[in-house]
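One chain follows as structure tokens, the form predicted alone.
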Amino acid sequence: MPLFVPNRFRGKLIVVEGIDGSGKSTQLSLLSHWLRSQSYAVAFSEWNSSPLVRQTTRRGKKKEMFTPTTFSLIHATDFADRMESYILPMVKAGAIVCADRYAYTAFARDVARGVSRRWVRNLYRFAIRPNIAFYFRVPLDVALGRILGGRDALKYYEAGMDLGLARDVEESFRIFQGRIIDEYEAMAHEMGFHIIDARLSIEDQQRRMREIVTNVLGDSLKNEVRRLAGGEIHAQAATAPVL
């Protein structure tokens, strides 16, 4: 059985993946702005943002209630809601959907938490296949430095503290995120990731992304993707606006 459903619509799906602190969100934001500057209709979606389960997820995290399996299921529910109510309608309408994390995040994180690889992939078999999937490769020390440079502490689940890997939160982060990196690296070829060296300058990373988008999407950008007329709304929120 194919892992994902082929995208047979006018719109395109571009996703970014990588561990926390890889800089993927910054790069996707820059790419989105560049695509909009070319007058393309662009929609944006991010991981764990569905209104359907947002409050439940927050409460569960705050009370540290999630097991690896329940964590996996609630993220799959979040993803399914966003796919059905937002991502798929946008792609059908001809927009470019830029997704900050996709099913690959579950494939990496859930398996790193000990959930069955086959079971997790089966949960997401309904998803449409991305046209481009970027993976931002970054050393653990660089990622950790970026995270702690922007806030005071690591988050409980981000550091894998629920798994009892280490008492020290930074050591637990290194072990857990190291496992996630191993999963990303193992599926990089299988999933056809376009690998970006996240140690490069912001400008160099962005230049590489734009080159890949232009080369991979080619004429479909001109002939299939919807362009915005003056005054049309840019789709940015997690709920579908009118394009």
Ligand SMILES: Nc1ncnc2c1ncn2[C@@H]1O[C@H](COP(=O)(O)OP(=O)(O)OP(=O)(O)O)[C@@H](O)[C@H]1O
Given for the second form:
Amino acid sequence: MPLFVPNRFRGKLIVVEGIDGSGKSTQLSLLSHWLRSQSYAVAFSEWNSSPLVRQTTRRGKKKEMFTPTTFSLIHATDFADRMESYILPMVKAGAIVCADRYAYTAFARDVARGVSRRWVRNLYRFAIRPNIAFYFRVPLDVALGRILGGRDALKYYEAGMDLGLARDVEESFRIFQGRIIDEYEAMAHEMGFHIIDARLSIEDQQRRMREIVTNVLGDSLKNEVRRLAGGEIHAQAATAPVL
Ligand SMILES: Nc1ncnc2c1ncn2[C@@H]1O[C@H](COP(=O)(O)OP(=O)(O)OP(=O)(O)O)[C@@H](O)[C@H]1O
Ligand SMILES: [Mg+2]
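Next up, the form predicted together with the named molecule, please; the one we just looked at was the form predicted alone.
Let's see the whole complex now, leading with the same chain.
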């Protein structure tokens, strides 16, 4: 059974993957600004952002009610909602959809939580295959330092505290995120990830990403992707989610 559905539409799908604190959102924001500056229609979709499951996710997290299976299913529901109501229509309309995390996040995280690899891949079979999947490879300590530099504490699920790996939250984070790194590394080749060394400066990583986008999408960027006229660009800037 094929993993994803090929993208036969004019629009393109670019996704970023990597552990928490690897710099995904920073880079995707810069990339989408760059694409917009060339007047391409750009849409943005973020993991776990669908209004459909927001309340349930919040309640479940607060009360620590999730099991690995229910957590996986709630993310899949979030994803399916965004895919059908936003990502797919945008790609069909010729936009470049920039996704902050994609199905690979479930493949890495849910498996690190003990869910079956085959089961979770089967769950996301309906997803369209990204044109480019960037993987931000970063050592645990660098990611941890960045997260703790930006806020006070590690979050319960981000540290995998539900798994009972360690009493200390930082220790649990290391074990859990270490498992996630192992899963990402194991699928990097199979999934054709474009690997970015996330230890590099923000500028160097961004330069590399732009080169890859130009090389991989090539002429299809110019010939297939929708470009916006002056007025529409204004509207796009006004309605675009803040990156
Ligand atoms: N190349 C870099 N060098 C140093 N700091 C960086 C770099 N890239 C990002 N940062 C900083 O690291 C922090 C985490 O970055 P960012 O939010 O982009 O990570 P993320 O992968 O999106 O994390 P999450 O998965 O938790 O959303 C931010 O404070 C950001 O400013
Ligand atoms: Mg982020």
